[in-house]
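Only one chain is shown below, in structure tokens, and it's the form predicted on its own.
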Amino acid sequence: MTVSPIDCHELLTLALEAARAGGEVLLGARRELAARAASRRTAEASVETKGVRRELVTATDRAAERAVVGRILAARPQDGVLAEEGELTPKGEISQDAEVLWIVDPLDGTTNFVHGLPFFSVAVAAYAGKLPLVGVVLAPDLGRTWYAAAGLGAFHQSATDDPTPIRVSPTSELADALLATGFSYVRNEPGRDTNVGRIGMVIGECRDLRRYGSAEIDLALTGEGSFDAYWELDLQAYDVAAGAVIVREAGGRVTDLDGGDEWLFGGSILASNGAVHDRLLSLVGNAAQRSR
């Protein structure tokens, strides 16, 4: 399936508009809490779980999704949508077969949001089948937006500056690399892969390791070269769809933990500058874990 650059430009414009609408909802909720001088107990009054105690969802997640998906469907009702919370489309399901599929996470990093940390984002992506077209990651509390479109490159924009092109880092040795990862909300079942073993294999081989709690921000930071690579397990498409576009358009490499191409719907991802990818895969990849 071929989509022309002008089509991607139009999709990118809409994705940015939709992400900004969601970001305004998130910032409005934060301002309201600050104005009320809300305690954490008050802030968490509208917090629910998604069947797993650690996986949170708030009224703000839902309001942001209505803003984002509403903007997309108003402009392109013929497109499909896959959104996390199911406010205007079926929850966690593709709304309809269409040439373009929008993948939306209205609040990636809900736990950070609830606990007053600024590392949360709105993520909006457009795909044609499994072909990445557009990705936007907007971190409103940080005042930063990363975005990319197929054939048009990847960019970063702060609240006060014009967009600037971004590229992945030139780091060639894992020993010099700053890495990022995350953990699943489901950790207690016997035999569950918690990712802890992988960290043990990597921590002595790299410069250092970070865990920010927003997969989309971790991917965006990999795209801009702040991180040299990022991996995680137990993810959904809306956790990675936008950030993966940014990494790819910034010159990086994205695979699943088998080294293949099933990172969008396959549940695991490894994104890197390309140069450290194979070495890191030899430590955190599924084949490496099975051999131990």
Ligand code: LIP
Contents of the next structure:
Amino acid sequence: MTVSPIDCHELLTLALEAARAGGEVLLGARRELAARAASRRTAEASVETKGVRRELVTATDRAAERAVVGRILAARPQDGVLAEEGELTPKGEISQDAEVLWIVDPLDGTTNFVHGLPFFSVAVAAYAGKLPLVGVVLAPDLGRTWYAAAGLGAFHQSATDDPTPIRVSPTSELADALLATGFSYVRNEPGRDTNVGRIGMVIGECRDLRRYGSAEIDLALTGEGSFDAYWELDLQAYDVAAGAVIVREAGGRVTDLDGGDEWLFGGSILASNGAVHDRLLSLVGNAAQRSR
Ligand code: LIP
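For comparison with the form predicted on its own, kindly provide the form predicted together with the ligand.
Next comes the full complex, this chain leading.
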């Protein structure tokens, strides 16, 4: 099925509106979290339990999802939705078989959000089957938004800058490359690949490595050329769906860690500027791990 650029333009406009609605919810909750943190530092007795903070984050996750998915379904009730929290659609399931599927992460970078760090985002993507159509990554505390649409290119805008086209970096040698990765929450299962071994294979060959804690922001920064590549294991479709569109439309390459195209639902992803992709795959890819 082909989707004309006009359709993608309409989908992108809706994705941006929905992401902004989710971003407003996150910023409001951030202010509440900051106020609670300040009160904890001053009033000894009111030590907030982790559960309360986690509940606040969960409530935020859900409120942001209601804002994003509600906006989408109000405009396009015929579309399918895959959203993390299951507020208006079945949790973590595709709501209906439809020509367009929206994939939504209302709060990517949860740990950063809880700890008061700005690297968290709202991610909204639309796909036709596995064909990427549009992707929006909005980082409200950074005041930055990255977005892309099939056939229309990739862009960045901020509170001070108008929309500007973005392209992946020209870096051709791994020795000059700034890489990004991350770690699953699940780390202590026997035999679990924690990604640490893969880092050991590349850390001596690259310029440096960053772990910002939001897959969607890592992908957006790869699309704008700040990172030369990013990889990670054990991710959900909503952790990568929007950022992958941005990398591809910015001229980059996205595969799974076997070098194949199962990066959306397969759990692992390698996104790069294209020039360092094969070299990086030979070091952190699954074949390299099996041969170790
Ligand atoms: C996060 C990802 C991040 C990964 C974290 C976590 P969440 O998603 O964006 O890249 O390293 O373990 O999965 O849970 O904040 O939506």
